[in-house]
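Given next, in structure tokens, is a single chain: the form predicted alone.
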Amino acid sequence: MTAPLVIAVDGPAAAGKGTLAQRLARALDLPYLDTGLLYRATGRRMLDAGLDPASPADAQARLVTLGDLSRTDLRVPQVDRAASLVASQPTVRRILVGIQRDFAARHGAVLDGRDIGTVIFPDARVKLFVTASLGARARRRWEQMATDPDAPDREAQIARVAQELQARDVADSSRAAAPLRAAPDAIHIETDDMSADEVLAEALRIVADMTR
């Protein structure tokens, strides 16, 4: 019996991995999970409880369910920091690993995150590592969050976003628990000069090649 198809999509923030993973899941009729939202939900719970996200967060992590991922207040700056802090805690990661593995165990899935191909599903049949330059990522993130696309200080705002992303990269890459890195057998997709459609087409080609 063939194991369910699991596709790991890893990479740094704002590289386009979430967009790709969602579209890939729709194209292949697979469930989709943004695993980063599990850490955001844990960080959000810490903030809601009046707790410092740098303090032990395992009790709040145990309360997280897939239903938490539909909250509309998970992608805000204070949760960005909280998510990074709770994600650095090995106990939190162990708790949330179970949710991720259970999600894909029965029917397969496309999962995006930072350690899917290295820790969560090291035996995934397809592993993609999606990346882009810091400048491209900062511009994309700013465009996602901007309330005024013609703001006179647009470039200064984008520069601040770049600094925040760079700090997140350092934190994610240097943490002891499941640091951000590409699996040795992951196929890299650099998205600076690619449209979302081109990235999807390339990913579908890779999936087809690896699942023959």
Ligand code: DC
The other form holds:
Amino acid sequence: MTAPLVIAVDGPAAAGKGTLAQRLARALDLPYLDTGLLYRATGRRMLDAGLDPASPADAQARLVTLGDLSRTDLRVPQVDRAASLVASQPTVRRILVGIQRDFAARHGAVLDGRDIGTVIFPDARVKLFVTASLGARARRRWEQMATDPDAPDREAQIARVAQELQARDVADSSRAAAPLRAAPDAIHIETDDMSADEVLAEALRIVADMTR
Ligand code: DC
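Take the protein just shown as the form predicted alone and give its structure as the form predicted together with 2'-deoxycytidine-5'-monophosphate (DC).
Full assembly next; the chain just shown is listed first.
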């Protein structure tokens, strides 16, 4: 029997990997896991318990279950920062490996994150590394969040988002534990000039090629 199909989708924030991974999972009828939510749930639990997310978060990471991931309070700025802090702790990362591997064990999965192809599933049959320029990522993130698409200070707001993204890139790429980097055998998709449909079509072509 062939092993279940695991597709790793890694890359920096707002490069389009979440959208791609979800659509890929739907197209291929595979379960989908946004692994960033595991770090967000750990950070959230630290905040709820009144603990500093920079302090050891192992005990809270052990309490995280898939049920936590449907919480609606995981995508707020306070949790962005808390998630980044707990994600830099090697013990937290080790604790969260099991839940990610178990998720894909029976039926395969599409997982998106930062270290799926390098650490969690180094033997994944398909590894995609999704990137875009900082400017394109900031614009997309701003469009997702903007309350007024015609705001007069639109460009200044986008520049602020770019600064925040860059700070997170530096934190995610320079940490000692599982830094953000492409696996040597990952296939890169640069999404700047591509629509979501084009990115999906390209990814499906790569999957078909790698699984022939
Ligand atoms: O993708 P995201 O913004 O939801 O991720 C939240 C944080 O978790 C971010 O700081 C990067 C980190 N993360 C990680 O270290 N490893 C992953 N596999 C996924 C996310």
